[in-house]
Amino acid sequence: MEQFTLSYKTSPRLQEGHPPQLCGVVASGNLEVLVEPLDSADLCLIEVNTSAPGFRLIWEAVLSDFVERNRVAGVRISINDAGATPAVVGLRLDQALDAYRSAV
């Protein structure tokens, strides 16, 4: 049996002045995520380019969960996918957002 607790610190808008951050590599079964500032303070735009058509509902579920968990606003997220599983998508999004938040 395993037990763990996850804790997320969220904010309605990320701080200004962060440079764009790229995380991951487009390759078979993987993806890259680019996080960059967006002029609109109340929006999080996510663009998905995937080589696996027909999975929009799954993408919507994974991305909705990510946005809800992180309460991200003021960013544009671009995803280039080569068939990543939902778990890999979530991991890569979290990695990219962490890199973006820590960059100055």
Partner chain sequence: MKNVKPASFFESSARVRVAKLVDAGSFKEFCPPQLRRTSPHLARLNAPVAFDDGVAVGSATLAGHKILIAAQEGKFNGGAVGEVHGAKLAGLLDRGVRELPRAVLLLIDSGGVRLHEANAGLIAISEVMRAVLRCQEAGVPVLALVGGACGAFGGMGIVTRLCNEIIMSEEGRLGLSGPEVIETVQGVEEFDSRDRPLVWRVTGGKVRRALGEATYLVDDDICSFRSVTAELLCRYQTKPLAPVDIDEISAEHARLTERTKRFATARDGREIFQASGFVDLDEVSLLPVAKFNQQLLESL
Second form
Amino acid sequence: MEQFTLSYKTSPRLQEGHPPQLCGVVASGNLEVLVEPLDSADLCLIEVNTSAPGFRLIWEAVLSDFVERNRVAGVRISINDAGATPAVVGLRLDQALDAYRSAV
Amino acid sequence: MNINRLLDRLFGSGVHSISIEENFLHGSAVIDGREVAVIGTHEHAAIDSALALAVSASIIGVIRDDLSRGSSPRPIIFMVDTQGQTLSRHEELLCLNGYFAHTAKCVDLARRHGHQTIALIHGEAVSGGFLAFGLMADRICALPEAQVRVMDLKAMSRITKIPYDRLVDLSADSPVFAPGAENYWRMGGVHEIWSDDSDWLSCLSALLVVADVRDRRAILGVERGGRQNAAPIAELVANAL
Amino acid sequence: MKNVKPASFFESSARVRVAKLVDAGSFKEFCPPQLRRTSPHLARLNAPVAFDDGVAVGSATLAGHKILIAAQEGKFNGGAVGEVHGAKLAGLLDRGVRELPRAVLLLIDSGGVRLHEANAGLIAISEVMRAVLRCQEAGVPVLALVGGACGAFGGMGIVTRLCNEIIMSEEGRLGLSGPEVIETVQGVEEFDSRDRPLVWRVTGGKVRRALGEATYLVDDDICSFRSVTAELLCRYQTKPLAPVDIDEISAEHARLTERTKRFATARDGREIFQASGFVDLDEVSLLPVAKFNQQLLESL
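What would the structure be for the form predicted in complex with the partner chain, given that what you showed me was the form predicted alone?
Everything in the complex follows now, all chains and molecules, and the chain you saw is the first one.
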């Protein structure tokens, strides 16, 4: 397993009060994404725990693209990954964030 | 140890009447002047539907006899020695798990009728065969030669693809996957391990003094340091607001 | 009216199964993912962990009935039971004894004990078994719903058979030792695990229903599971569960003894189907669930 945390300074802050949301399943070639509120209003914090070590640069590219596309702060995103492809990671992140935004 | 010698040492030579039919045994013994029922298996029995039914029938028989005699419910001593369930397509087709569940229900019925239940592991205690009745008892004790496991480390290494040497290293300070009665004791899954030089008859009679039908094994696992998560998590789920 | 495509129970994740089975929005989770009670044992073995350790547990309503519910995620380590996973199941059943809901629902999708923490898993399953029995003693029925890719095997196969009702789809499987285990130990002549029709005829929903092991056979959509469950919850409301007594246990004993005698040499579900009154044995696997249930009823 390889673990790292990336922190992105971004805005605007997502409206508060959403309950945490979990998307996806930890299965071969798949991942789960947990989205929760974060106290720091100007940060998007992403923690990655992956079974495929050595791909940090690719993760950084996928995650910064995700942050660029969505521009949300005040969220903490935690990932348990079992070797998903970048496409699957991007898709799951979008799904999880959508679920979080619409959850009441 | 030969089964007859074992039974003599446990219950006293010549004072028990336990019949042995192939790998199934049942009968009665006397501990401190009190009759106890003895039911179980030996020779590392693979448990199939017939054997599960034999164990179940004996338990039902004990409950019925005591009900009809109006006598106080006898304690039941389960002799556990099983290599696990029989692996066969025929047994699977019949739904062997249904037979095991039936045996477990019989043990539970005995408990609800006031019978104390004690499991003595005198050989192997493996997986499904252990679940059917051994692990259902109020008290679970391992004799010195007991081997308790789900799977040996070589097989586990093949299936999980974790190198064998690494499993051996990790099992030195974690009881959660490697075979051994001592590991089960640390996790609260075995209440007592009896040594070869202790007096087993007094061990048995000590157990019969206090009946406790609560399942406190998860708490024992915390106290003994081998299973730290089960009790607090079960508690959290059971009582969360 | 909008034509909604039925949601396959088989294809859905544990969380989707729960969301679509219970009244919309009623699920309240205990020990939720954000508490991160992951398995320390998987982590030590450098294996991936899941925030819910592969099982979601909570309370909900179903057709207005208060229930407790657990759903195993078959895609995470084959739904296998480790220390945390098992403790969540046992804790939920303990809660059942205290809260006395209409029923506890177990959506089982599991191969049994998780080998990475095999000893903890085995003990946990025995604790779950005892907790199921305590729930039932308290008058709370425990219902098993089986329709996932992992089926209900190993210790979870035993847990399933302790339940008061077993609702299965044709795709669901129920047994003790999986076909792969039997093939590995006894050889391919004993059980060819790649022969899917055979595996289905030995462990699948239809043969389990024909044997009387599954109490209901439903289509593989969550709606069908829901409507049978709702019906059962109503029934338990009208006629509360009575604790199992010695006569009921003896009757079960007689049933099982009879099965062992009747099918003394059977090795293929075709023999069970034939004994259940089906004439065209090649047709059984193709019969729609409703038709299968009807034919079974007629032959009884």
